[in-house]
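Given as structure tokens, the chain that follows is alone and in the form predicted alone.
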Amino acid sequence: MPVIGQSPQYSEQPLLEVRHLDVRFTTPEGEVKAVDDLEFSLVRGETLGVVGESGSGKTQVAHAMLGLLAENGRATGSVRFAGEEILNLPAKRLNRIRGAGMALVFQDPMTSLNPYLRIGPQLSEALMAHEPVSGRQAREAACSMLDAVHLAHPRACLRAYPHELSGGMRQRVMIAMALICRPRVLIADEPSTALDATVQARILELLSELKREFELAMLLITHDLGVVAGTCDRVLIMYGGRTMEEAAVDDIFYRSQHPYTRGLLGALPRLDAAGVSRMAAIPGQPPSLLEPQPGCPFEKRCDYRFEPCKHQRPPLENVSAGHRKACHHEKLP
């Protein structure tokens, strides 16, 4: 089990506040409800991890906030950034916020970077779209930002094409591109998934370092609870588009109160006394979002299920200060 430190306490007003967020997609098979009544907030200097299996809806949360949903998608509810409602803003107004206020590090840098352009112009363009700077000033800022993300030989990197860089270098370029306009909120969507374990650890360390240096609020989206252990202050667990549990990171690892959270923790690889790796998969499959059931979406895979779980949706209720869960059981053993 990872060693978790004491989570800091935050008392200032939220920089990002999401309330009753729903995301739906119209498909030939019917309507898919990808995100269902999601709520969370984020303050300056805080990192919130959003964790769930593939298809849980976590990436669509980021896309909805930034107006990046596919054409067949629509979002309702409220997303307030620095006190301003931004959900479903016209593209022209939302472009003022993208990059300069909130920035997104995409999951796959190879498909996010333009393969036909050198790195320098791609970084410079991001800055010039938001700041009244000359091309020379933008190039110097791009070089400085590549240095800030610890890329060796940043000027040579500016002249390179994406395919000439390693996966870890491309991911650092994507982080530099997200930060070049000095946003206040950084959203990192599976920023280290395609990387090997050593490079993954370095990218996560870099994100934590840059969060402190730039005084960012960060939303870290991942399917791996192990990733959030040394990076996040709070964790929100999603399943079937809904919040299952939300708490400080040490509460999630040591005092979790939702069966799904415990299932994810059980799936983390650990060594027993004999040095043998042990982990337990969660049986069954995630629910179909085309046919959502009225009760708990985790009911069919849950070892603690009983009759109310099948027919009644569990409300998201406080377990203790800053700790919420959506489960009919008052307390798990």
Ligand SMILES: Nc1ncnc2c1ncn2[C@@H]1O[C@H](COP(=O)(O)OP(=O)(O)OP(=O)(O)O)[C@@H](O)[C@H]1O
Given for the second form:
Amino acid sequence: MPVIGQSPQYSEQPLLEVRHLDVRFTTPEGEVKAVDDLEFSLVRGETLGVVGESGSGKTQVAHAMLGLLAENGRATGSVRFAGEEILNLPAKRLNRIRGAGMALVFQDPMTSLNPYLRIGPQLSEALMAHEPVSGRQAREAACSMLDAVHLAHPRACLRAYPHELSGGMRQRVMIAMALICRPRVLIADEPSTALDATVQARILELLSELKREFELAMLLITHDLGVVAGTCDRVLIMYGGRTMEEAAVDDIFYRSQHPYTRGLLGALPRLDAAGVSRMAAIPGQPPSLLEPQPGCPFEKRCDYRFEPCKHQRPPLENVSAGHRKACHHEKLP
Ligand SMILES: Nc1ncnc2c1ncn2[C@@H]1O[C@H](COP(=O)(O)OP(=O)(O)OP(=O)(O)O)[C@@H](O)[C@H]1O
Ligand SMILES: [Mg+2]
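Coords for the form predicted in complex with the named molecule, given the form predicted alone:
The complete assembly is shown below, putting the previous chain first.
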């Protein structure tokens, strides 16, 4: 007999569903459209990588979902978390979802760690703001969370100030802070960018481990396609605020159908015959978000451009099951 709550239909209900998400900023120079008609969903236990160059809108997607846009920004569209519409909810209701529902590991640890407070009280406060626990229980939870993110001396770390920790340790503290309320979705914004390669690999390993342990769904934001290979199930490639391609990670690496994705793949460091790593970055500049062009945002930098690319916006269309791309070419060679 099927057990309620374990049927396949139940497990495939998206935990997070984003539809027609736009983010606009009002600036003295005009309106900046940072996110343009974005759509994706995330099911329990799944990791979606959001990949794009600097300025492509990745961070603003996360901030819009959690009600963290700057004052001059506004978001429209729909973001449903566990079936509930959460876009532009009043701060009080969003606060309940931030933390225990969805938590964010910020791009820059120092923006969300208070430099004047020891780590312990910062972690305890994050928990006490959401759950009715005593100070003592919160301190214990903070300590065990630092242990879960493999900080070697959790008790000493609780007494430390942020500046006394290395970059990698601070990032682990940030992850502990995000997880302390046991969220169902973790959004990690460039969790390893500022770190050297070895520390970066360890942070990614840690995220994969925690994802299994805490049964998290994860949105992993990065400008580095190399990062998603070992960590993500699916990948969404963003450019100029729009989705260029979305597919299972293997389809992105082996069957990509978008010139921009191909360009990012070509820019990945690799070992050549002499054993030296080299990169070929995509030439040209990202598009202006102030005066969006009518056609494809990647047109000016695209080796495959032809007439329609200049004038018509390519719709996001299915390539195969679970694989979509926004490109006028039916099939790339
Ligand atoms: N408060 C703001 N006012 C005006 N424009 C903004 C504001 N915040 C962000 N933007 C613009 O929105 C665009 C997208 O920014 P976003 O931070 O999402 O990029 P990103 O993909 O996260 O880049 P990075 O990899 O550098 O973190 C950028 O062009 C940025 O300049
Ligand atoms: Mg960013």
